[in-house]
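Only one chain is given next, in structure tokens, and it is the form predicted alone.
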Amino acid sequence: MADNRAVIYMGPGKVEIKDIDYPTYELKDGPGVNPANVGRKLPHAAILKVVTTNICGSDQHMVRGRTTAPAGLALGHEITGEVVETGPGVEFIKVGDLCSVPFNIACGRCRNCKERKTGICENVNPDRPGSAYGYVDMGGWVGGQAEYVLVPYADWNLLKFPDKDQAMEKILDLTMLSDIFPTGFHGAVTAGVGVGSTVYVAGAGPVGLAAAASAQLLGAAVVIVGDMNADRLKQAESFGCETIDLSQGDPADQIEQLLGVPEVDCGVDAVGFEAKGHGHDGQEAPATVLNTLMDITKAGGALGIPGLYVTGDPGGVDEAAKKGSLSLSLGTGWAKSLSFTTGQCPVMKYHRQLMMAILHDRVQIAKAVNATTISLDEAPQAYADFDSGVAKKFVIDPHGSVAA
């Protein structure tokens, strides 16, 4: 049987790699498993040699001790890989495919599945709808930062690409398909981003970077991207982007003198529950980003957040914080009939058309997103350097498989 080994959250500020079971068509117990997830056969799903699988801020979340995550997480959800095993009840996947991995797991079967709502799947978590791999409360699947994940219900989850050799000359792109990308689109979809937009998308790290590439890509006039670190902003600068520095206080008055006017037409929240304050010396603040949105998204207009929010935060500056609840200027979304989008992205909904953009050469979302290509061994210090700041995507390479 191969070996298999895998980035495990060890504690707060701490990953480490370890030597994990190599994947079988039954789901074990484990760190985060929910008990009735264990012993669930799984003769749908398929076995993949992980060909790359990327660092996400929602990773670093776990890592920095703010969620309830149990050490002992084999971590990562953004996978694309080659499958090597197929069990009995899979019928149209084939060993040899190379295939993206949407982050969500989706039964298929499920209402909320049929109804293209694959973020909020029934049937894969006991803890509540939705799954997804080497996350907190999230049913206990087994995370892809590996040589090897399982994949269930593979022939619904999983994205063939159509030539397998055109997909490795692209691979960088292709791997964004089973999160980010996706995810930043919806976020500029459910905002309402189409041709002529004005955009503003909080946070230039990968997700807001993601969302600001897909704004273009969907028509928008300007795009408008906030954030305190100057790195990430330059990078956002280098694919067309104007932006604005948040550690120079509330950004009205920046998109005014961007503008002519203290408004645009569509928000996107990229930053999530561990926001800043604006200023200088901006402390954590969660419902920052929302607030201001409200205020500077017109009114009839809408807010995309992908941006991560949760229901149990160790770390949170206050007693409701730290149970998710937010202090919203619910008054002002209302009195300006805003609209919002919130939860996973359902990445089924947008991942075909997104890799037919990649393939044809209509968007290059791993130059928008700095990706950089690590082995599985530099996971640990990249997750520090994630941590840091460094206005880079992480993409981890288990098999030496990009470098080949």
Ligand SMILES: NC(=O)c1ccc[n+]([C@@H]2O[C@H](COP(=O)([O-])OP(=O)(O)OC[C@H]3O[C@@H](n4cnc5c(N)ncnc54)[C@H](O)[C@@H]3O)[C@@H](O)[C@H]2O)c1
Second form
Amino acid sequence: MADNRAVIYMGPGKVEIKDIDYPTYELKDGPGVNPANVGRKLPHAAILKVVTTNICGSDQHMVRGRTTAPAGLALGHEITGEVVETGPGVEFIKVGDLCSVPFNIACGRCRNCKERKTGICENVNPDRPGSAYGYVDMGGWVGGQAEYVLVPYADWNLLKFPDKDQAMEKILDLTMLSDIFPTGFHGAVTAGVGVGSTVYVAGAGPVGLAAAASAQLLGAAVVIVGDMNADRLKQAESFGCETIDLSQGDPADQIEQLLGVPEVDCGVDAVGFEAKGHGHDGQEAPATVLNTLMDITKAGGALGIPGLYVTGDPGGVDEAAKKGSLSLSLGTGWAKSLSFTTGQCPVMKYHRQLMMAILHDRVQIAKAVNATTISLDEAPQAYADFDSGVAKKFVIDPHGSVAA
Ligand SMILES: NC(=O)c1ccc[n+]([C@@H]2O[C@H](COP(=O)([O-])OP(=O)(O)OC[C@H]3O[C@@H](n4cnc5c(N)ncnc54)[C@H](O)[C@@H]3O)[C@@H](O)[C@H]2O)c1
Ligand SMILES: [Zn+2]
Ligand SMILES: [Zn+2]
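The form predicted together with the named molecule, contrasted with the form predicted alone above:
The complete assembly is shown below, putting the previous chain first.
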């Protein structure tokens, strides 16, 4: 029965809006569904009418053909929605609740979940710890760039907004709680950002901008954002960041001009494995950001690495990169006693406190990332525009709830 529509990955460079099944309390076979997950019963799930669902740089890695994502995959892991139905095992979440959905799918019952490491839940992806909606190698949970989506372990995963009317007024900010705001915040926290820190954020995409806004929220003295995309650097300047144009070369000199020393306290990688080299030619050079951060972060400092690195990349620059092996100057990192934090952001660790910061006007995250609302049918164009590097964070509004 086709009473749902979703953004479907059709192959490299191509997404389309297609009819898909309305969710049921069982994980059905389909593109990318792990055989061991087929037929899984989901009495603990809720069905949400999607209010907003954002396009992410993580989706672009798949759509650019840089992962092993299968054609036919329903995309979308950044979801905010209203509960329209609950399974028999849902106890506290109620029909009508307006909720943020952490992009990580987590059971709330395994050792990692109990330790708040919800990005590496052991029970949702038969391949390896960690899962997300609409994502390659993540177990096969159907994506939420759709009209309706199913959220397993609803009592555990969903963050209910305290007041629906108030939430709808700030929905373009709150929609960032499903991923990029906590992810940017996690990048800043794990880079050790605190009051008076100097911070370098590599990448002025939505995650980098969210990391920069988070560093400000955490009290950083100076936040420097580097990219080779002029529009995105302008976006970073619009809320008080210093910027570095990496098409002009490595950032150390420019950091020295800004700070008097060629190093910062804290480094954040908001780029990932499709990083380009610095300077005019800007060829892909996947280890650039990590090696740069090791160079410019002060000894004893920390690197927050939300930027995504994969274990399989059909488009990798060489045989090593195709397997996710990069040429890192780890000796530099070791000599400087740097610490590294990688992996999925455990959204649940941060989303409630960041929701409060939004509701009480402590942060303007929608403005920082230039949240831009579109309809579901405009999503294929928005994927193309985002891929071309526009300084926008696209928010799909599948039912016209935001527009209204
Ligand atoms: N860890 C997590 O939980 C998590 C969550 C969300 C997104 N991500 C990842 O974060 C990364 C950023 O996401 P996004 O949506 O902002 O993506 P994006 O592709 O929009 O932004 C990446 C930016 O990096 C810039 N860039 C390329 N090479 C660079 C370099 N050497 N130095 C500085 N900037 C460079 C690009 O020009 C681009 O503006 C992606 O890899 C995404 O998959 C991770
Ligand atoms: Zn995302
Ligand atoms: Zn778990």
